[in-house]
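The form predicted on its own is given below as one chain in structure tokens.
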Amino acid sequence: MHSVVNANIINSEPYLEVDGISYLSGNIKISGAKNSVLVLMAASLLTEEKLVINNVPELTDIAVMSNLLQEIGVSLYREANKLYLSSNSIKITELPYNLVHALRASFVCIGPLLARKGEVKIPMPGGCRIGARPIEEHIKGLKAMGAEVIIKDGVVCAQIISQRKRLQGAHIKLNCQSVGATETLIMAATLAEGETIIENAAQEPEIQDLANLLISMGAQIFGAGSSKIKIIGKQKLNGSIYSAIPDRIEAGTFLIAAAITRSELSLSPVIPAHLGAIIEKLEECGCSIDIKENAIKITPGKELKSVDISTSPFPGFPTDLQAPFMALMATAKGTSTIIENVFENRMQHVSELKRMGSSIHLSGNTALIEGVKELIPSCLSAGDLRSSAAIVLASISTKGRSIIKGLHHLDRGYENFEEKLNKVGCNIVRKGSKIYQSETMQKGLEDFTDLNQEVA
């Protein structure tokens, strides 16, 4: 049996001990979609009334967004998987550098803050170092709606210059299908005067989820989920109680976990239409997929074959599943090609998978993977959120114990990741505390006492 690594290399940083050769069996509960919830939280800035979001995962990214909103005066309280928000007393419209820099998704706050308050200052965003992910599309769209936008000393300063202090409806054609820009402009347009058309809009399920929340708040939005979205602006929006969609990336990751361990596994709740691209590739490589309403069961064949993937915006193969799928292909029979088309620096997992004995030849954003009989355990370090999941999946397929560091990446986007895997047969032990800090979201209960009966 393979074994791993000298314990002397482990310092005080939290890490996982992963014992491989796990055969999985059972059902995994899928959490709410992180990428959706973050933007639903930003939407609370559009109304003075209270917003309740259900199905909120416990993640560091959610905590960072919570801290950011609290910094500008939003009252916020968390109870289990419910998040209560009230933006009726926003104190400032300048977002703090340290929090925006830690969470790129927070940049979408520029749209609702500008639309409601008439001005906003927000630092250039940070987040995972997986590519440039420019903000030009956000700025171009806001300018088309009548905003004056300048960038000075790394801070984006936007204000409405019309005397009426409202954004104006506009016809906007995005140069690329940017999810963030589409979300920013939809939110801004809900409070604009007149009609806004967004062409070449992103079609991701998270866009549809945002639109559904906004519609429940009184917005008029048509065509979300297609490449052309129409928004008719309103004077104001109402509060709402809303449940976020299940996380399609988490579901896809656990489907790949079943495949890489050649195990039968069930997942729920899911929205199968959100998983079309990953289901297609798993079936192509030799997995049987059974779908019943909001549940999915995967039964891999004993020997999986290599298949090619090329990432693209929804409904194409998601970039967020590229790293986990590469780990699977490292164990499949034959040679596969994986092309990353969305982000230019999203191959950070390749070096870690090669450390485990995989045969991967990388040229730019194209990887040629020759499947090997088995991967070997190693001491590994995650470079970004999705690569962290990929090396955990690779580790559970080995014969022996691996050590995985860089858990601050994993805790950003997967709720109770190792606990969920352990419940279906893995043996993963976390050494050290989770990065997530729940105390950041337990303030402001007194502002929501009137909702207790309504949301019970």
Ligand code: UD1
Given for the second form:
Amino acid sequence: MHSVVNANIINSEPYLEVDGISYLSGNIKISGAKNSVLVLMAASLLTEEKLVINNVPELTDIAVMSNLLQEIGVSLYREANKLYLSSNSIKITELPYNLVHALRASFVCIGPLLARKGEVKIPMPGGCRIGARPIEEHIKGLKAMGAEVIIKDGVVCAQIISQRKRLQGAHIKLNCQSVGATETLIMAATLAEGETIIENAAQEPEIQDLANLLISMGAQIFGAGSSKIKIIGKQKLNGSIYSAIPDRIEAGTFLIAAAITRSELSLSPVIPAHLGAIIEKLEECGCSIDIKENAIKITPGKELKSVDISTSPFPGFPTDLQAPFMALMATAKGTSTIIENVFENRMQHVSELKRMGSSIHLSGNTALIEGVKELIPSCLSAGDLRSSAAIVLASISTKGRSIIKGLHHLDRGYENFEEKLNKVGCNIVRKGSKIYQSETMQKGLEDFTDLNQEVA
Ligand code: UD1
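Show the same protein again, this time as the form predicted together with the named molecule rather than the form predicted on its own.
After this comes the whole thing, all chains and molecules, with the earlier chain placed first.
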């Protein structure tokens, strides 16, 4: 065994104690896609009727979005992985700074609120740890649809100026394939007057998921999942009962967990077509992948070889799996080049992986990784959501105990992460608790008693 990390450096902040292991086995259940569900929740603002979303993971990001929607006036009730929403009475169209800042993705509320209420004020979400994350594509598209948008004192103020009080269909060409901007504009266009075309649209599976929900609410949307999407606006949308897709990033992360421990694991449910890029790279480095309907089994070779990756929009290699994949490459044979093309500051895991004895040379957004025989347990701190998963994976591959802090990042986006890993053989103990801030969601059950029986 390598040395055990000195416990004196730990303060009262929650942390994980990870005892590295050599072998995992079994099946991991994949949760609903966080990035989808956040936007599906925002889509509830488009209708006066009730919406039920199934397959909702329990995560801090979902809790923050729930709190924000409640501030806006949405009634919410959560029962296990089902979320009931009713946006019958929207109280405010001026969104509170603290909640928008706590969750950057909440900016997509701009589209539905503007389309439904004719005005919205939403604080600029600002940059975050992984990059500047501008929003000009959202704004440009809404302006093309007839909205007046000004930014005053850091707040985006948008209103519909047309006499008819509806957004107008428009032909919009995005300058970059922004997932968020595509979602904002699809939602806005569903209630606009006439036809909207979005060119150079993002093609991520979460866009298709949003379109499928909206179609089930009565919207007319064609081409979601391709780079050209057509939406024919409706006066109103209805309620719906809908299940979110499984989380492809969570699934990719667990495939990498299997690879980094050279263990055989099965995952389900997954949509294999959403995992093409990661499957291709895992096969290239020496893993064998077996797909049966909505289940995937990975059997890594004894020795994995280094491969290069370069992140890009779907169907390219997802930026959200870049950090976990780098952890894997740190233990593979040979030299790997990893280029991050989507976000300008998404290499925060490099310093932590280096602390574990990996050999990484970083130049701008290009990392050159020389695989080492094994990583060394260490005391680590997560810098962002996907980095946190990367360093947990690196830790389970070591012989010895690592300490991982910065768990608020992990809890934003991975449901029961350590519990799921422990179930297949890991030894991870959380010291301190998770906080989901979702207590207020228990309010409002009475609003949904009619739906309860329908969706039971
Ligand atoms: C979403 C995902 C995130 C993922 C990312 C890329 C959610 C909640 N988050 O983030 O996990 O990593 O897609 O797959 O779904 N850009 C502009 N101008 C804009 C908007 C974006 O230049 O107006 C740029 C960004 O700086 C970035 C790139 O476009 O370089 C992609 O960003 P975007 O697709 O918008 O990411 P998000 O929707 O924020």
